[in-house]
Structures are given as structure tokens and as C-alpha cells.
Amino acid sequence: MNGPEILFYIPIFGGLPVTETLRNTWIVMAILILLSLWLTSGMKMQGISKKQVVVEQGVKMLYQMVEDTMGKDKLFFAPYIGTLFLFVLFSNLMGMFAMRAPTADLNTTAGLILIYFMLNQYFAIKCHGLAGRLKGFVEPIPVMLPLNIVGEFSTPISMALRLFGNIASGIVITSLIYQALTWVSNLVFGGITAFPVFAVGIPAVLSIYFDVFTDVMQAYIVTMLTMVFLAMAMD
């Protein structure tokens, strides 16, 4: 599997380069935005549709999960928690549309994580004074301070890897099937026909899981670490 593709360049700064990644990720956040100013359109307090329900029970869903994870004290992190795992979604469902996962780019993945990072250490200071946020480095003894500071660096860093390595394999395992099944079609078929007969079917099939099931735990997966190292930092 190569790595995204550079499809041109913006002339500032010595050239720009504007990669599937980007492009695709521009792709997934004006859905998301589409789908937003739809979904919220023509809300009412009587008579609502059934659009509005389904929209409501979401909203109450997401609500309730922050809660129940991360303490009722914590609810004004629902928009983030719930725009993260959008993002996260719609853009490892790319991958069923012919067009490459943003978050099989260890870039996007790193970048998602970074705004968790700072998030992190903004609360725990806020939460405990730059002093306590300090002391908690050598506790519960100081000879832990060095394991303390690389597993502050170190959960940050897993979280982006877990993400991007499963997307990233998903697609190089996907590849390889039509490629095995290509070259079965070949050796059965090749004196009758050029097509790849094994190579149809199948692989949708397989696709299944790595588009869809795979796609949806990570993408709940990064969000439920996400919630419980934020509480973490913050309790």
C-alpha cells in the first residue's frame, strides 16, 4: 500500500501539497456540516417530526454516555466527544466508497490525538493548579517520575497508532484479497475469460467487517479512551 496521493499543489509558501487525505477529509467535514444544518432544520416544540425524535434521542444517547462515563460534572465535553466520533466514522467509512480512509494517514490520526493532548493537560491544570498537576508526576513515589512523563507522552501516542494501524491494515488486507482472488480467477478461468469470477462477491463479503464493523468500534473505541483519560486528568 503506497501512501496518499499528492493531486496538486497550491502555489504559497513554495507549494502546498494537497493529498487524498485532505481532500477527503475536506470531503467527510462538509457532509457532516450538510448533514448538521439538515438534521437540525425546522425544529419545533410541538408537533415534531421524525426527524427531530431521531435527532433528539441521539443527542440524549451521546448525552448519557458522557455522563455515565465521565460524570455529570463533565457533560460540556458532549459536542466534542460527539463531533470526534462523527469525524472519526464517516471518514473509516471512506474506505467503501473507493476512496482512501483520512484516518488510514498517520497525519490526520496524530492530528485528531494532538487536540486530545492539550485538552488533557489544559483541564488537569485547571482542574489541579500547575502545582498539583506537577506533583502528580512523582506520585505515588518520586522515583516514578521518569515512567509518569513517558506515560503521559506515551497513551497520546498508542491511541493515534491503534487508529491509523487499524484502518491502514484493514485496506492493505482488503487489497491482498482481491489480489489472491484475482490470481485463483486467473489460474481457473484464464483460457475462458479475463475476468476475475472470484474476485466479485467475496470480497464485499469480507468487506463487511472491514468497512463496517471495524470501522464503528474504532471510531468508539478512540472516543471512550478519549472520555476516560480526560476524567482521569481531571479527578
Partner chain sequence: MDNLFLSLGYMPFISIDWTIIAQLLNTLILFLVLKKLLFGRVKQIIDARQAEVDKMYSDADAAMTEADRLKNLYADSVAGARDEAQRIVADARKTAEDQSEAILDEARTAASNMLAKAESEIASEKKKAVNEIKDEISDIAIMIAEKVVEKEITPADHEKLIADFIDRVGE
Second form
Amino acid sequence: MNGPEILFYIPIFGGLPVTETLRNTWIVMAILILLSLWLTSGMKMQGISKKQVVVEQGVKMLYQMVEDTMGKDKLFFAPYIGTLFLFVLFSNLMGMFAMRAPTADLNTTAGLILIYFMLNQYFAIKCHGLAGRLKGFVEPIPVMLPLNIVGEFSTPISMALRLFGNIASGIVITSLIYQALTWVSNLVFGGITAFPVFAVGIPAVLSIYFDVFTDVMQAYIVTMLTMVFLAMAMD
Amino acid sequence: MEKAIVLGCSALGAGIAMIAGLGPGIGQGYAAGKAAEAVGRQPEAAGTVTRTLLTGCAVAESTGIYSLLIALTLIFVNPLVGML
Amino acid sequence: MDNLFLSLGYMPFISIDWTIIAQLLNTLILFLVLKKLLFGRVKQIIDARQAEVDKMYSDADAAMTEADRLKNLYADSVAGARDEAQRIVADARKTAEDQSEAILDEARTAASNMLAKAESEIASEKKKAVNEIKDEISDIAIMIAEKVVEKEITPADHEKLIADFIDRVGE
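Given the form predicted on its own, state the structure of the form predicted together with its partner chain.
Let us now look at the entire complex, which starts with that chain.
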């Protein structure tokens, strides 16, 4: 099992590898930007089209969810949460189109969670003040200090690893299934054709669980956890 | 020869690491059972219960994911071979 | 081992390299673009519509309040008019009653006056008549007395005659 393929090197700092991950991220970004351009084109106040109803309903749902989970005073997070969800969802779903999902690379998930971590620290200090923030580490008892510090870092690390692990294991399992089906095909039809007959329809059915379900689920979960932990850090 | 031993032990280690998958399985099953009870008791709160269940399962899954990552690292990255 | 992977053109399965910075920047750029293009615009439309709806509602509320106020005003003025009418009718009736009372009183007074006058006239006439009769009686008595004196009647007859006469005339 290989990591992301290196496409070319940027000749600075001794050659920065540009990988499949980056290319697929750019594809996802392009899709999302074009999609939002298309979705928001021709928006009107009255006599709205079906497209606009859908996109408005989606945005309303997003704001409602942020309000329910984080509270009314943190509604300004909604665009970030929405971006996170859309980016992770589309990145996860890239795996269905025979491209390596950007989230199957630890760099992507770590980058996402790094943003979350910085936001978390910034708003925690902004809401509680530096002194209150430091005091929070020795609560409820000072003995908890090491645990609290570990907990502060383990939450984002586990979030990054969870997303990466789920998507990467999906890739591993899909490739294992392909290998197994190719092996069975060769066993059964080995004398007739080298084409892996069984590998045509069956993976699609399995990918409904391993790709679609897990992908949507993980996008939802990473968004949800980001909201919950941000709200917890601020309250 | 040494490399073969390390590779074989890495594979064994990966398999042993995945024993940790038991924990999240039991934990998530227990959580799902409790959630089913909660929905049975309060069907109108099904949405909230499901949301909490999913979030809780995601957190409970962490240990399983860690072991999975260790197994994947042992198999695909082979960090121990580089130490020879 | 890393070199082996790189020479094959693949990154390790699990690795952290400069891609993390690139992805971080990618996400930030995507966030800024989507915030401006998607969420900002849609939220603006939703808010504008919400504001419009709120305005319509408040306008409708204001119109309703105004209508209520006018309705109350009309009801008040109608009630006032009714009271006024009742008052006028009552006044008129009272005036009429007073007037009829006054007229009746006047008539009654006049009637009683006339009655009293008539009675007093009757009384005076009667008195006059009685006086005249008495005069006549006395004349007649004198006449009778002259005749009695001429015809020589007993005092008893005399007396009886006078009494009879008075009785008959004095009725």
C-alpha cells in the first residue's frame, strides 16, 4: 500500500513534493467554488428557483445546527463550520471517483485540525482571558494539571487521526477487496481471461458502506466535534 | 534474515494491535443499546439521542482508530525496518 | 526506506511534511472564498427576506393597530351619538312633559278659578234671591198683616200662615 503519489517537485527548499493529495484538494476546491458560484447565481428575493430553495434551505439548516449545538452567540462560526463540512465531505467522496481522497493523507486532516486548534486556543483566551485560561488547567484540582495539558492536545490529535484513520482504512479495505476479487477471478476464470470479472460490480455495492456511509458520517462527526469542542472551550 | 524477522514481527504486531478493536466494539454496542433504550423511553427525542450517540461513538472509536493506525503503520510504513 | 518510496514517486502512507502547510492554506483560502461566495451571499438573501417579512409583519401590525384605533374611535363616536340622541329625546320628552304639566296646571287652575267664581256667583245670586224673597216675604207679611188686621184673624192663624209661607218660599 503506497502513500499519495508524487506528481512533481517545486524546486525550492530542496524540492517540495506536490502530491496527489494536493492536486485532489485543488480539484475539490475548484468544484466547491464553481458549485457555489453556480448555486448563488441569479439569486432573487421573490419567485425563487428550485436551486435557490435548496441552497437556502441548506444554509438555513447549517445556521440552525450551529445555533443548536454552539449557541446563538457563536453563529459567526457557521461559515467556517459549513466550509469544513463541505470540504471534508467532498474530499472523502473523491475516493468514489477513483481518486485518492485528500483526507486519506494525514497532512490534510492535521492541517484542518491545526486550524481548529488555533481557533480553539484563540477563542478560549479571548473568552476567558489568559489568566482564566491558565487557571482552567488546574481545575478542579491542581493534580489534574498534566492530564488537562495532555487532554488539550490529545483532543485535536485524536480528531485528526480519527478522520485520517477512517478514510485511509476505507482505501485499504477497498484495495484489499479488489485484490481478493481479482484473485478469485483468476482462480475461477484464470484459464479463460485475465480480466478480473468479479471486480466489476461487487466493489460498488461494498463501497456504499465503506465509502459513502463512512465518508458522510466522518464529515458529519468531524464537523460536530469541532462545534462541540469550540463551544466547550468558549463557555 | 534480520529484515524478514522484523517484517514478520511487524505483521504479528499489527494483528495484535487490532485486538484493541474489541474495546470500541463493546463500548459502541453498549452505547447503541443505551441509545435504543432512550429512544424507546422518549421517542420524541430520537434526533437528539441519535446525534449524541454518533458523537459519542466517534469519541469511543478513538482507541480503535489508534490501534488501526498502528497496524497500518507497521504494515505499510515499516518503521522498524529502518532501525536495522 | 523513505528514499525508496520517494524514488518510486510515492510518499509514505503516514507522513507529515510540508503538505500540512499547503493544506492549511488551501482550507483557509477555501473558507474565505466560500464565506464570500456562498454563505455570505445566501445569508444576505435570507436576512434580507427575513427583514422584509418582519417589515411586512410589523406593517400589518401597525395597520391592524390603526384599524383598531379607528374602529374604537368610530364605536366611541357612534356610542356618543346614540347617547346624544337619547339625551335629546329625553330632553324633549322632559320639556314636553313639563309643558303639558304646566298647561294642565294652568287649565286646572283656570277651571278651579272659574268654578270658584261660579260658586261665589251662585252663592251671591242665591243670597240676593234669598234677600229678595225675604224682602218680598216681609212685604207679603206686611200685606198679610194689613189684611189680617182688616179681616181680624186669630194670632194662631196668623202665625201659621207666616210659617207656612216661609217654609214654602225658603226652600
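In this text, all values refer to a predicted model and were calculated from it rather than measured experimentally. Positions refer to the first chain, counted from 1. Heads up, when I say rigid core I mean the largest set of C-alphas that superpose within 1.5 Å between the two forms.
Once the rigid core is used as the reference frame, the Cα position of Met217 differs between these two forms by less than 2 Å.
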